[in-house]
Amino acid sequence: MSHSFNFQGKHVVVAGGSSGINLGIAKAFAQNGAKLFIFSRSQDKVDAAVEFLKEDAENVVGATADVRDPEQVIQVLKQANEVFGNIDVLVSGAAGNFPASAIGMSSNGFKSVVDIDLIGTFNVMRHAYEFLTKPGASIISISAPQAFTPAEMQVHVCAAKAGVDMITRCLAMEWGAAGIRINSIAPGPIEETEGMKRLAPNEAVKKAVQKSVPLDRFGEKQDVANLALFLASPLSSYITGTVIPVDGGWTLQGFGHYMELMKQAMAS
């Protein structure tokens, strides 16, 4: 157990918790005292994650939710109330991508990004805010680089999270007086996740995004998952609306860097 962090007894949700960087998310918690209860469309994702994460914590309960209806999530939120008791921290984190161009893209494809990581942020919130422990609550999204730095392939993501992060600014000031701090967090590209196997599919191209990282290296899950659990703690108490990327410092040059690097390899 980290010394620097103690969530005994703290109610934690994440949704979008069954895989990738929240599951690592998750499981920091875990490790820390809380209290979890996560949820996610796949019924066979959250039974295994349950399982994992009880290798490190008694009090763990998946349920299944679909983020873009509203309805699911309400009751998904009254259940994890009904668990636990009043949430103390939420992370929403479900989301979808696929790369593709503005042109080979359907209406239907670029709803489905929206509906899922903007649309489904809003309802994950909106639907939370009752079930918050007030004051002392700490929201943390999911975003991504793209919500700040246009990238070829990926119009759907970057209209999507930037809109994941003006609902954090938006709510942040809205919250406030209730003691509700909210904050985004953007992941770069991190090792053995869905996002980096559609980022890199092959070693050369896995190269040539190290190579345009300035840290010469992935990520880890855990590099999320310390600021997650700082970004819950006492220690960031007068921290609110903030986006926060964790890069390795990968979009201080924008994506043109590592898109001719990725060219590059491909060609190669």
Second form
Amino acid sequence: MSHSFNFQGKHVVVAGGSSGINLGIAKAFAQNGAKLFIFSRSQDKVDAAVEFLKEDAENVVGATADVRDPEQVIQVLKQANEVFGNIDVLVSGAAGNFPASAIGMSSNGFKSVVDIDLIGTFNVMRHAYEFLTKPGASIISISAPQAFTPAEMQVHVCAAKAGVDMITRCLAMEWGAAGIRINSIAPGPIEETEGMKRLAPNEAVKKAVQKSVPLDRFGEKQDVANLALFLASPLSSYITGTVIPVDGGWTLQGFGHYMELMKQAMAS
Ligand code: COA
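Alongside the form predicted alone that was just displayed, please also present the structure of the form predicted together with coenzyme A (COA).
First the chain shown before, then all remaining chains and molecules of the complex.
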């Protein structure tokens, strides 16, 4: 279910906005009047996402940049500023994940996820600062349950996302006086996402995941987008530095049983 917010004329930038949860968030802002600037690594995905967003919004621009490279990030944020002016809402959502044990991945495998999720988040926020609307901008980072729930096969993601949450909290302190709020959303199992394809590789695991969610269903992208709209709106004007799960209560129970099933699925 979608609720109505007014982002008419607001400039929303979504890093990693060409697919999955981030595209769902971009779509929700498009449906509520925003001007959208999205970027990700893949030109094809960006092109398709722009077409999709244009069904709801006139002002949509896409660009390619790898969040791991500060120079590319700076260029793309400058472009966003030139096209649509100061940034009112910044969503930092570019992420990577694969299930692997610590001894099943190289140092470079660990580093690649830390580079995208953690360093990428810093790059995007750090270099967006000069273009943000001050006061008034809202930054939303995309965390994960792995940031606060340790999990086997996820040491890289747990470490990276815990760092993302700390960036959220630290910058909320540093940038609060400038009138910038920063909050983090930690989506649980959301259906039809690349992440869940990787982390719930077959029907048995999917069923087990659903059973372990107190609300007994997978989340929808709209569930995450609804929180993003709220966190970007004046309704949340006294909220900053928080990490809010959108997970149907999933993380209340920890990951143990599910990770055991996932390991079995990967071994078979
Ligand atoms: N198990 C173990 N190691 C893996 C792996 C897996 N399933 N997948 C990748 N790696 C390792 C690679 O072996 C490589 O290490 P090496 O150079 O020592 O061999 C390292 O990770 C980087 O892989 P590469 O494919 O070159 O990196 P990339 O930058 O092209 O891709 C990833 C980054 C690995 C995170 C990739 O999964 C990705 O692009 N993901 C984006 C989409 C996504 O994950 N969406 C879900 C978000 S929740």
